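Only one chain is given next, in structure tokens, and it is the form predicted on its own.
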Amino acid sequence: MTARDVLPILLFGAVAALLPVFVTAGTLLNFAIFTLILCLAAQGWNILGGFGGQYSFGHAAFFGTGAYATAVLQVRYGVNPYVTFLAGIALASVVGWVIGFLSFRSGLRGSYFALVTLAFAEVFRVLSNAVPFTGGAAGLLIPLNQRAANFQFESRGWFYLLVLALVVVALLLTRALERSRLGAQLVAVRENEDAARAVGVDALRVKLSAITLSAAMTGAAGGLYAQYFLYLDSTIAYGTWISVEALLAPIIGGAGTVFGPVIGAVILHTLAEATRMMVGRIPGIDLVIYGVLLILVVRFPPRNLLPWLRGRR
């Protein structure tokens, strides 16, 4: 990577880091933190779906795995939260590799792969709702202990900066992937897998690398969600809401681009909050909006906002 590749990402991080200085309202900081968590999950989907062309409808499987590993290990076994967070990322990446190996080894592509990922997410949701160590239907509550050593902060601003730092790292990793040989092979597989195989690309290895990295990023988002909101149940961790949001954000902002998921996540979350303010807090109204957006995206594939803005410029 060159300085030209890295500079926009560092500039974004520096400008975004000023937010807690000018904004002290808890509601706005909650909005910003949740949006950044969604950015991280969307960036994970973008690596697999945007760069690799392997559309997943079940990224909740990785999000929930990272979230539950973070929560269960510290609540049931007293493990340090920072260690559980890293363990959640590692476990999510293993789950991603296993799902990818079973799917790609069987030659699943397109809608078949999308449905398989959706099925895995649903199986995980049912299991987490049934087994006792996850809290079952009642969910799992992480004890409140606001100390930096406990991965909890009295000020929301510190947690915001931590999440922002991880988003910047994810952006840098995505930029490095875009400029790497693996990134070029991933795009080749996306455009024409058979042709990529013909020129010597190991499509299975490339796709497994992509889904492993994708799952790790999404698992990190799940761990941050658990550590910030301190409560999990099967609907939150493995719910369809995160799969839909992680999918829609890159598509709207620009799939296969570095900043597309960030733009899309901001648009999605702003739209959801604006709708709640206008029509009241009707349960599930945001999912209705996302469902309509998903139908429109499938029916009328967008040109993607970020590439369109570049064209206009």
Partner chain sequence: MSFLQIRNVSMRFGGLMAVSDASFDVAEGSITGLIGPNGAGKTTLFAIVSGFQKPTSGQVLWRGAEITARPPHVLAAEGLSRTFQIVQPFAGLSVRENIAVGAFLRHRRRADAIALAEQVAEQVGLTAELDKPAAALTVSGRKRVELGKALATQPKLLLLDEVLAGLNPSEVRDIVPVVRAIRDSGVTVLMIEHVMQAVMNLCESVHVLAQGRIIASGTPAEVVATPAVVEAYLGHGAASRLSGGAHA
Second form
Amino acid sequence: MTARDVLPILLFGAVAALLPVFVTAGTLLNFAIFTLILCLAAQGWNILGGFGGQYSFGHAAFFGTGAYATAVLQVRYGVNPYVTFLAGIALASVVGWVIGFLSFRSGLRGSYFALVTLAFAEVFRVLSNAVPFTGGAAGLLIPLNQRAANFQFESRGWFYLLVLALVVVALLLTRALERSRLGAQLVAVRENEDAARAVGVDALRVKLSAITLSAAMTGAAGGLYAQYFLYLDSTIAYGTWISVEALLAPIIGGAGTVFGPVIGAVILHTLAEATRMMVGRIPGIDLVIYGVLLILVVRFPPRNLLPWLRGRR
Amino acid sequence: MRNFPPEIVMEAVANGLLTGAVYGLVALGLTLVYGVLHIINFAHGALLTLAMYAAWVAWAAFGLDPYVAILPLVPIFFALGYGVQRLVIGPASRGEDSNILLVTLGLSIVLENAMLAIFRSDTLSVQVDYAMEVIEAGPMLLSFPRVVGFGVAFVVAAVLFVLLRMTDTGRAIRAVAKERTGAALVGIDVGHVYAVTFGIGTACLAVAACLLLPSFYVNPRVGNAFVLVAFTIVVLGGMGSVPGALLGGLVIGVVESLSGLYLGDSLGQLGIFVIFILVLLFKPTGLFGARA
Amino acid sequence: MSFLQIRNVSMRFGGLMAVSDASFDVAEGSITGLIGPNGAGKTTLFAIVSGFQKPTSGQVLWRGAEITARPPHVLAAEGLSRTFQIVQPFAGLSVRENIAVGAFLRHRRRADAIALAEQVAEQVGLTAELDKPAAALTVSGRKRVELGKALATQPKLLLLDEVLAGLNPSEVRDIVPVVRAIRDSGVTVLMIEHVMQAVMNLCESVHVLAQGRIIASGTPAEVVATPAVVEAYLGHGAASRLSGGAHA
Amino acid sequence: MLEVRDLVAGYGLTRVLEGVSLDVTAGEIVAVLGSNGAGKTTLNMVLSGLVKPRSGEVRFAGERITGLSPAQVMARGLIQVPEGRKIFPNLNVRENLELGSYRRAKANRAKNLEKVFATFPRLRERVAQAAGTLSGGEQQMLAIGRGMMAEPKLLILDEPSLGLSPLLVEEMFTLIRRLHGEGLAIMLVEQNVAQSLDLADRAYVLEHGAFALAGPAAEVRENPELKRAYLGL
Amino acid sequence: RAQPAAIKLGILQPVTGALAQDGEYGRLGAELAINEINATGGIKALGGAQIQMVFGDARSSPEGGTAEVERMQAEGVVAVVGGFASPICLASSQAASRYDLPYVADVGVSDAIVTRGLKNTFRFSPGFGSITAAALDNLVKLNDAAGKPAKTVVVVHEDGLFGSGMARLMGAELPKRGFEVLETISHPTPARDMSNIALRIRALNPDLIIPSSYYAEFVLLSRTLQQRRIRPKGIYCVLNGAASNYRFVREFPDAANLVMDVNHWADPRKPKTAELRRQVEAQNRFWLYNTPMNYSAVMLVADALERAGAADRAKVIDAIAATDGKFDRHIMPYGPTRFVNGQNQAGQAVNTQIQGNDIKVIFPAEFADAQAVFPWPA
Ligand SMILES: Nc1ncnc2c1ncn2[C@@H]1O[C@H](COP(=O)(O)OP(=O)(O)OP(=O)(O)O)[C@@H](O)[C@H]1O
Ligand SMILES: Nc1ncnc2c1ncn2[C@@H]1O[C@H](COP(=O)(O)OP(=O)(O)OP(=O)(O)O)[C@@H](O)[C@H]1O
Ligand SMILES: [Mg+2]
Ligand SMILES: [Mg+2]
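Next up, the form predicted together with its partner chain, please; the one we just looked at was the form predicted on its own.
Let us now look at the entire complex, which starts with that chain.
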């Protein structure tokens, strides 16, 4: 990696870090935190889906695992939340590896892979709703205890900075991946798996590395979600909403580019926020508008309108 | 595990078959669209909901029996699907698969919430006198609307099968699925074929909706309940395979019914997904092996 | 000890014997040709040697050790590289990146891999297209990319599946020395080719596959004179042109 | 029969054809030669309506067909056997052939099918095999057969000898000659320069998006420039 | 004299997504209350200030609720009422607590809502524990009064928060009170089919079915039971979506008749209840518990504003906490209001039964407007 590779990321981090200085409105900080958490989940998807071409519809499996591990370990066993957060990331990557191993070894590609991930996420959802240690259907509440040592902050600004730092780390990791041999091989597998194998790419290993890293990032997003909203249930953790969020942002912003997920997440959530304002007497109209805008964004992609947003390959 | 008397198990199997056929019909639309557009149609559930509302309106506003409503709704929904593909999905996706995904997603958001705005969130049903009728088959009581659904699903599948195998349109649909340029060069209007496929898929939903309505209900999110099952069926039956979708539907219906009987409906869902995962992992071309 | 040995390899697809009981050797440092009618099983044989397909029976030996059905990437790492008849570019990537994927096999650092890729590109005549997406190349460009990717893995044995098809005679003439130079740099070449002009020019020995069986082996001149080969493969026109006006 | 005037076309920002004019009259074989990347395939794609030209005009049988859809072009009898075959891999051989007459000559389907099988007996042996698993050469036969199913008035062949064994190449040229003998006009794009010129009535040589050379095949063949650039002599 | 500045009140309901139906009816209740307050002279202690509704769509998710609370905070609301689902109430009351913004949960039954020590959070209605306790007590009374016809029970529940919690409790408590639980059957929401559950019930042949599901699923279940000619001695619902819904009564009178429910319900004896119901039905909507509950919760805030004498959050919180039996503008069948740690101790669920075309309250006696029909006539 060269300075040119890293600079834009650091710049982004620095500019974004100024936000809490200028903005104290909870609305905006809350919006920014949620968007950044989704950026992280989306960046996770982007590693596997954007760079690796393995479209997953079940990143909820990783998000939820990260979230539940973070919550369950501290609620049930009193482990420090920072530790449980790391444990969540680790567990999510293990889940990623296992799902990856099972599907890639049996040669699943394309929509088949997408569907198997979807199914895994659903299995986790049904299970987490039924077993007692996740709180079952009643969900899991992380007790309110706003101390920095407890990964809960009196002021949202700190939480924001922490999430931002993690997003910057994810961006740097993605950039490093992009510039590495693994990254090149991953992209090659995306473009043509047979051809990649012919030139010595161990496709299975490459895809497993990707899904593990991918799951770790999305798991981190899950942990942050749990720590921020302090409440989890099976639909939040393993529901399809997060699988969709995770893939929507990178595809809109540019799959397989470092900044794609960030751009996509910002666009999507700005749209969502903007339409939310339009809520009138009749519920649903705002979401209809959101849906129409989504289609329009696909039709007239912002990355085409603003070529410099595209992010260098 | 609990032991049920054989007539109960038998009736559970029969119920599974009856319900499964209609699942198969929903899956049929999905498998067809998947086979040609290579993409999972996220709007499938919302379109099913739309069809159910249409059938409901036909009943509530025009007094049309849901079964009779099949006749006008099939062409209407064919046209709707055709138009949606031609005017929305096609242009907006600009030929990229991942874009089609997003567009269908956007479409589902639009449809679902438009229905919420129009029909409100209430759960609606039709009241027809045969809804409660049963057919006594030996010791079993079979719900009349389901028996009808079963029969019609088979007829639709047979018609589609013949259409795809025996007619030029069918061959064109299959040809476009894999080789667009080649198809254009033999004079197939690729955009038209896409739209026809989408239209057929949507028309299948109209039939399914009319079959479901007498014994079911409709609210703005009801379609989603069927989509996940439909995915399972599509995989089980082999993506793009018409007989596979129907057979897959029957299998899933029975599996769901039996696992529901023995494990409870909640965990019974787990049964379906586990089967789903196993099939994907060990026989990804589907149980009824459509050609890869 | 022979470099590559193919021992009684058979491959069945349903009722069709695509390859049946084929055996031959490839000598180290040679350019060996594999010719035969369409559908004879040549590509299938390549797929078997390079680990993409597992033969129904038979063995492939590489420097004395059995390598049958080892995965392709392992074989590539051991120095066995192939090109595809139906070219398989990384369509969305530039020519440089395409070739670099191959180069990464033996170079961990990006800069090294890119440098090697550019060097290989020069070797196969793609320097001018380095930044073009592979999808925008013409047939011959793609064939060259195919060759470049394989070369960038720095193989010991190169399996070329009809890399000359689609090139015009003067381009064929241009690429013949490239292949020869590859061999001279120490790479053994086994090539499937229908362009007899090149086969006659390049190959030291040729094996002819017809309906899955080896029906003739020998020097190019010997093989084109074999009646069975003329009958099954060359046709009388080509045969007479080759033996008459052979400017090998 | 086919008149092309000042055709300009390209992809995105690049221009590939820079004003191409060409004629094919009824019953004639015209060879289009050119080095790789000269734009031959692009020209075919424009003629078939798959690529929209930026300017210029194409007339077929007296009618302006510029800007028509591929289906409309095809319906008029201008049939292309494309480079890279573009057969339907998931359909079997018979279905592939039948789709050849999707828009034209449907009535004569059975008859033409027999004709194709007679021309390529190998295809008859493989009727029920999925086309994607055919060998390279078999696929080429299938592509040509599919084109013939539409009873073309003008057949464009883009590198039909690609990947065929010498025997089959010979047979293919024989076949082209035969089709020509039956009165079919053919536009042949080939790398097999010598054999194409033997066969063709007239030839065009495309270079950098424009014709550098055009005329009766015999004359073109003798052109020293051509000999140097394309025949490797 | 100039009109005093309007007081902004946040109304949070999920009107899109999975919970849209409940959210709609909740909003309706809040609107009716606000209209009524404004029409009758506003908040008198504040010079007749009008209440202005700031509506937020929680989009059926906790983060949606949180985002809306943030927006309401930015708009300067004096309190937030609503949430409907427990997860939404939990997350959004917490967001509100950052700003010491009073939060009155309308329905959310999870007891965690009022046990976290949040000073700003109140619940006027009963929580899960008290509802299920009432359900059990009343069931025993009902059965005893009828001469103990019911001995065996099958519990059917949706597998979410309401249903699962209820089922667990029933499983533990019913045996202590002399009932045998033959089986506990859970189903997902949405459910596609109830034939299996019907089959199992037929095989088990229980005296009593205790279902706890959302509207659509219960309708499906009861219709399937009807179709399969399964007729127990009674259906006794707990926190059920349908048995307290007039749509069910209207559309499927045969399946609905005599179904009992333990649920939130308005006090049928208060004249205001009937008046409100007429207003709702005049809008072509059905009469559901969400409406009176939100109506009452808004009235609670209004009452607190009157007593606080200022649109000041801290004062409003204190005032709500100090609410007592004098607060009578609500229409719930509760005794004198008294808050302990944010929970109204008087909040309670009642037993209802569908009788003919109407939903009647059959327990507790002081609110009842009909006699229970149990066991069902053969
Ligand atoms: N996966 C498969 N399934 C069924 N048949 C196959 C499969 N792959 C190849 N074949 C058949 O095996 C035979 C040999 O094919 P192969 O591709 O090896 O021929 P080839 O010698 O390379 O021919 P060409 O010179 O035309 O490329 C052909 O008849 C082909 O149809
Ligand atoms: N889809 C495309 N996008 C961008 N550029 C393209 C595309 N297809 C072809 N080109 C470019 O257009 C030019 C002409 O290509 P074309 O395929 O027409 O050549 P050709 O004469 O048929 O070559 P060949 O003999 O190799 O088939 C080439 O420079 C090629 O890179
Ligand atoms: Mg081959
Ligand atoms: Mg070409």
